[in-house]
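Only one chain is included here, represented as structure tokens and corresponding to the form predicted on its own.
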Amino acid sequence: MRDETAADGQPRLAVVGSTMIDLIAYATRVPNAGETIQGDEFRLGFGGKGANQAVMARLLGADVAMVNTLGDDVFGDMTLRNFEAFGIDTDHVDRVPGSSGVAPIWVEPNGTNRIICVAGANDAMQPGASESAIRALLPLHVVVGQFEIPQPVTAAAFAAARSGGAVTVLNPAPAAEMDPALLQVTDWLIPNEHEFAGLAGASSDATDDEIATFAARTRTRLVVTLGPRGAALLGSDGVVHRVAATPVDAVDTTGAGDAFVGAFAYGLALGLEELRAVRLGVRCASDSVLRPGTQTSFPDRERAHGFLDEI
């Protein structure tokens, strides 16, 4: 068997996905059409579903490589420095002329958020480049993707990952019709409850029967994240297991789903039993909503490592 661990014994992951600069405005309410309101606070942060998931996995200890394309603007420079500060491998992050991705975000007092993603350079990613990057990074335990970059890019990366023995984890967000070629090389699907309802034509309650039916249709393993209700795993035993989240007073839910995916992927790569990996994801996500921001809301390394002992 090949040694897929890093020099420090930690599992090796790659994230093929988006980077965004989050432009976060906090207000007592969101404006109506044509209305201007006074905001309470503004924060500029690092985001993008791919980048967030990479950071969460890295905080837990994984050796993480990012595969992405940035613009030649100041946001691209800032993003590279942020990855380097976390110790994330950026050898396969390309640059192109134009804007990097940005995400204006509105957050209300109860933590509810509304987000507009502008892909920018994320849309310049090419299937050939993502395939080459993954082949160069092999061996890997897990490769993670999302829908904030072109699906053929993720499909090419997943195919290369599968050929090298890696597990593929797809977070189909924002919800979109799924490319059959991408589904064929996806091991795990992790939508949230709203994405699941749209993709599966199901209720927002995500019943056990709906979860089992969707997994059979997509021929994937499946976890549905349920916000404050935790997450539902269709286990290898064919039973839906529900993991409750600890009730908390949410400050900002931005990035909580990404904290789950990054932590769950780390758990799989570490070799945790799948239900423990879900518990780790729920624990990290629940903790993240206690603080404002996206990556800045994630538990630090010491706190994240402590969660491993709790699950």
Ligand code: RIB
Second form
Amino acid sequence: MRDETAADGQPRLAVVGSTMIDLIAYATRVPNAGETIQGDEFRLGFGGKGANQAVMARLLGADVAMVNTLGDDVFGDMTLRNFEAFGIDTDHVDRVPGSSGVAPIWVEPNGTNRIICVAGANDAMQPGASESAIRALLPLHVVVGQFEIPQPVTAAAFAAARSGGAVTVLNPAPAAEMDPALLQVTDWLIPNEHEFAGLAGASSDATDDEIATFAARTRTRLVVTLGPRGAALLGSDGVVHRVAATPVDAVDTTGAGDAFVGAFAYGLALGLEELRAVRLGVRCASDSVLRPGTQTSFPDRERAHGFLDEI
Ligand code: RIB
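Since we've got the form predicted on its own here, give me the form predicted in complex with alpha-D-ribofuranose (RIB) too.
Let's see the whole complex now, leading with the same chain.
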């Protein structure tokens, strides 16, 4: 990897991905069809898998740029201010007429969530713009993408990233069929166990054989996140290494997968040994489920830096 270290000595990352405003309702159970129930609490927060991953990498110290499109509504204004508060570069966040992305979320007492994403302006992103954004941002260590924006947009950004020597990390979430053109320019694939089962036609146990077979088929490096069971990395030695999650009483699992991806991408960009980058991801994700909200649940700078010393 070339030396793309920022002036402050930190690695440079770009996230080409979504922003959402999360509308989170906490209730003792979810309603049945046609039923209305009383909730216990409501939180409005900043989300979107792309934005969450950018924030987690930034909290660990990376120099992070976001590539996204917001609407011209109040949610767009709030999202820009949130990125600025974290010190995330927004030079490549565009605005279009219409609504920004929103995500109504239901969370039950055991922390499990159900999410509906309404893409809004995220769907207005264009391949040409994402490619130019990445070219302007190079040199970069790592470029991260997900499935909440059109896949050709991520494919164009990843192709530009690779041609500039950056490593590409794709979180294929929410589950969808993968565009072969995107897969071709992906170095690391990070599905959760459900996405993995769908993409690989495998069991949700994600056995070692299933992981190795799928990585051979996609010709990518592979990490499968396994919720409370941690994560599985297919090492460069061809062996599947499993990292257990810290046992915790989860209050809200929203965004835990994004904490993993942001922290893992930061670890890779920093040049950590791969298994240590997975441990950092698992540590940040396990910690995030202890607090409610999405980005608000992530470990703060001090705590996140402590994990770097522990792994
Ligand atoms: O992964 C959690 C995220 O998924 C939420 O922030 C929500 O916005 C959806 O994108």
